[in-house]
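Listed next as structure tokens is one chain, alone, in the form predicted alone.
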Amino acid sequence: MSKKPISPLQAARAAYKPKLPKALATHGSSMKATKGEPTQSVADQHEIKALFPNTYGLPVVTFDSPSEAKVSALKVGVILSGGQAPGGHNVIAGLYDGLKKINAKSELYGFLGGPSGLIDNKYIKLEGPLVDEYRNTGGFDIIGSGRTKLEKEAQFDKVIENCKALGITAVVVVGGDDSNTNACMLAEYCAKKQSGLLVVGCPKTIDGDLKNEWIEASFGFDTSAKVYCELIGNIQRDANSAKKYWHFVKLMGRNASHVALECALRTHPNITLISEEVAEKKKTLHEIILEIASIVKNRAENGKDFGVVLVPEGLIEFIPEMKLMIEELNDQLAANAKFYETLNTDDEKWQFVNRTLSAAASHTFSSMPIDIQRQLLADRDPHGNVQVSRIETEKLLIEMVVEQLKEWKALGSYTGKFSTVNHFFGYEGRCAAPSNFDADYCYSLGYTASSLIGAGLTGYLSSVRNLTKPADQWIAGGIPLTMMMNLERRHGKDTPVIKKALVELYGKPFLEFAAHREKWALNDEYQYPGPIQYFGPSEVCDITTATILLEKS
């Protein structure tokens, strides 16, 4: 059978050799786990400890010396869970190579379509030629992904049964905060049942909200942000050339604004909204509109009827009156799910909203444009919440800014022109060929996961730190999944989940942005990052995100 045709770039990238932390590169994957002090969850310690008695309080571990113990051949399963992120294939490549380094007879099985493949026992054996075909490529297509939740005991029992039949003694879950929450629950259940099945996670999400002291970045964030920055730079060049359009760009980031902040630091747009700041300052939607319209007005007075606005997709949930409305909607629709499914017309749904929401929430809902109301009442996500990515927040802002400018024009205080173009950059960044940083980082995460398994550890998330240094100075290890857990409201009840990392308003990345945004608003200090560079000097090709560089400076 002939091989699939590939592009010249794919052929060149196939030859790229990812870099590893020195300890792993020198000693291989059979490593001694150096253990630190016992840990506790980031919040709700009493409740989390009660829910995870078998995996709570484990120590952070690092790998810095070889293990003298010989490890038998391992059989390991791996799943890719949730949305795609650049570098997933290199996680699998690193995991495969690490397992082979431990014992050449080790085997790796890829379960197809994400968690559902693990439950339904759909898998392929990942052999060397197939893994080689996908090294340094974007996407998750080697085994596919899925969003099935692993959270019920019947599912856990099926996983244990399927793995036992195949002789698999460890499962690696490559995913974001929700996927690794499920990994944490599976690890606890397997430990409780003394099944012998180890569970290890790898931190993935382009949103960048799976991070802490030990997880400095989630993989894929670097590459996707670079893709978006290239597109934003192109738009800024066009805006500065045509000088007649305001571009409103919605970016990935429902729960946090890391992508928007990173893109702002790299491209210097005129306006960037940061959801966490909106929540902290309790800004109303009207106040946000006034801020945007005022910058539009001030630029028009300088003869500049153009500009670029960055909007995080989750902004709407951080505006206090919108947050209240959405929380009430989520709770009411969860409590009345069966009845709500019987409502067929918009009018019936709006009557339901007016009956069940508080006066304040109902008023906010009624003030929204009709299209936004429909989007708020559309199908929920798997957690029973509004699918925020489907809400066209950028169009809502445009529509309301237009109305504000009309009001000022009628008063004679605004004489400019406001022509707009809206964009949503999401899928464009999810499957890009990983940057050198992500190629190295993901390979190291997979290799580290094999070390965690080789050391017999379960309930851990693969951790690679010291990321602003060259890769040979990175520090490999693992942190307990329970360390990241807290309680969160889901389907109207408190549920244990990994806590999302929000933009810190006192952190260096935000403070750097805040120090320059007034100047960027009125001047055209656009930067044009250009496309990802894979070949050339290290200071161009291997550089990581502005966010990490500032955080670690």
Ligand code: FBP
Second form
Amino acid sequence: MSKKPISPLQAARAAYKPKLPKALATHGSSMKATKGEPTQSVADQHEIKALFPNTYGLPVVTFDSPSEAKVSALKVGVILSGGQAPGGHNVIAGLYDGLKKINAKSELYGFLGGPSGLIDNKYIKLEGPLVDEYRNTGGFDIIGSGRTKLEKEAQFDKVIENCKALGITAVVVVGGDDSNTNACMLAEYCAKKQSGLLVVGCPKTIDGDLKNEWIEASFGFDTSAKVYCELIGNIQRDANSAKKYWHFVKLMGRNASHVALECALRTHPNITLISEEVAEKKKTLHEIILEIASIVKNRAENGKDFGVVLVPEGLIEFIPEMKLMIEELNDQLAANAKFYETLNTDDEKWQFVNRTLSAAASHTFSSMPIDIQRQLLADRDPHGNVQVSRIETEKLLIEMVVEQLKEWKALGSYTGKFSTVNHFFGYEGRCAAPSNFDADYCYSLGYTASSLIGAGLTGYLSSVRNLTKPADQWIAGGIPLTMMMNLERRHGKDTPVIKKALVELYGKPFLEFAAHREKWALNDEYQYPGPIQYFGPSEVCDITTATILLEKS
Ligand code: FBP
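Alongside the form predicted alone that was just displayed, please also present the structure of the form predicted together with this ligand.
Full assembly next; the chain just shown is listed first.
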């Protein structure tokens, strides 16, 4: 069979040996779980305890010494869930190597296409040569991913049945907050049914919003942000060279603005919008437009008809009047799904919107450009939400700033030129070859997951901490999934979910940004991070995000 062609960089990266926390690297057999005090959920303790009686209150565990116990061969299943994030393949490699270290006869099964593979029993056995082919590579293509929600008892029963048939006694869910919320529910159900199936999660998402006091970062955030920073830096150099375009760059991040904030801290663009600040200050769309247009005008007065604006993907849902309109739309489309499917023309759909939305929401909807209206009515995600990555917020802002500048031009208060280019950076970064940080972090997370399973633990999220220190000083362990849960209102019901980490306006990353943004707006203090470096001096290759460095400083 002919081998797949690989680039020289791929060949060199295949030889990279990811670093592990010292305790795992030196002992590398099954590990002893040192247990802390019983824990509590971040909020709504009474309700969460009642919903998760079998997995609530577990202690935080750390792995710092080997276990004397001989662990028999383990059979483990793994799924990759949700959006791609750089380093997923190294989670699998770390899990595989860790399981083999615990017992050379252990086996790893990869369920295909995300949670649906686990329910429909579609899997492959992950063996040495296949795992080797994917070490230190980007993407999730080794087994694929998917967004099927694993949350119903009938699905849990299927998972238990399929795993039992294969002799699998533990499942690793590699996913974001929603997937790990489902992992928590599955762990509870398996414990309640005394099924013998353990469930362990790994924190993944480029959005960077699955983090808390114990989980310092989700994997993939580091690499993807570095890719976007390189591209933004290049665009800034182009803008500053040609001096004729305003570039509007939308950056991925379904809800939180961590990616936009990280890119701002690394590249110093002229304008960065932070959704959480917009929501907190209850800014209207008009106020946001005025802010952008004023900076365009001020720069024009200094002879600078160019600049760079970063726009977080989720912005539109944080602007109060838009949020209201989108929530109403989501609810109406869900409640009238069958009828809505019969509507063919734009006119029919707009009549439906006018009929079902409140006067305020309907007004906001009809004030949007036609293309944005169509995007707002497009297919929902599996949670029934609008897919913000499909809404061209950057174009909406451009159109509205153009209108504002026209007004000022007519009044004689603006005389500049406003030529724009729009970009959307998201998919470009999600499958990049993991940076050294993500390669090491993901491998360590997978390896730690194997230690959690080897110690017979369930309902835990694999955790590797002390991330701003060199990898050998990282601390491996597990955080109870129930500890991260709280109740949130979903579709009119209080629902237990892992608390999402949004940008904190009193946190160091935001304060650092806020302290500099006025200067960055008018002066050209662009910083050019350049491409990810895989080989070279450690201070260039192993550096992690500004976000975590500031958070831990
Ligand atoms: P996860 O939270 O599943 O990691 O995915 C995040 C994300 O990359 C968002 O940034 C983006 O809004 C979304 O996925 C895009 O979804 P899709 O891959 O379905 O287009």
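Residue numbers count along the first chain shown, from 1. Rigid core: the largest C-alpha set superposing within 1.5 Å between the two forms. Keep in mind that what you see is a predicted model, and the values were worked out from it rather than measured.
Trainee: Superpose the two forms on their rigid core, then report whether the C-alpha of residue 343 is displaced by 2 angstroms or more between these two forms.
Mentor: Where the cores coincide, residue 343 still shows a C-alpha shift between these two forms that is 2 Å or more.
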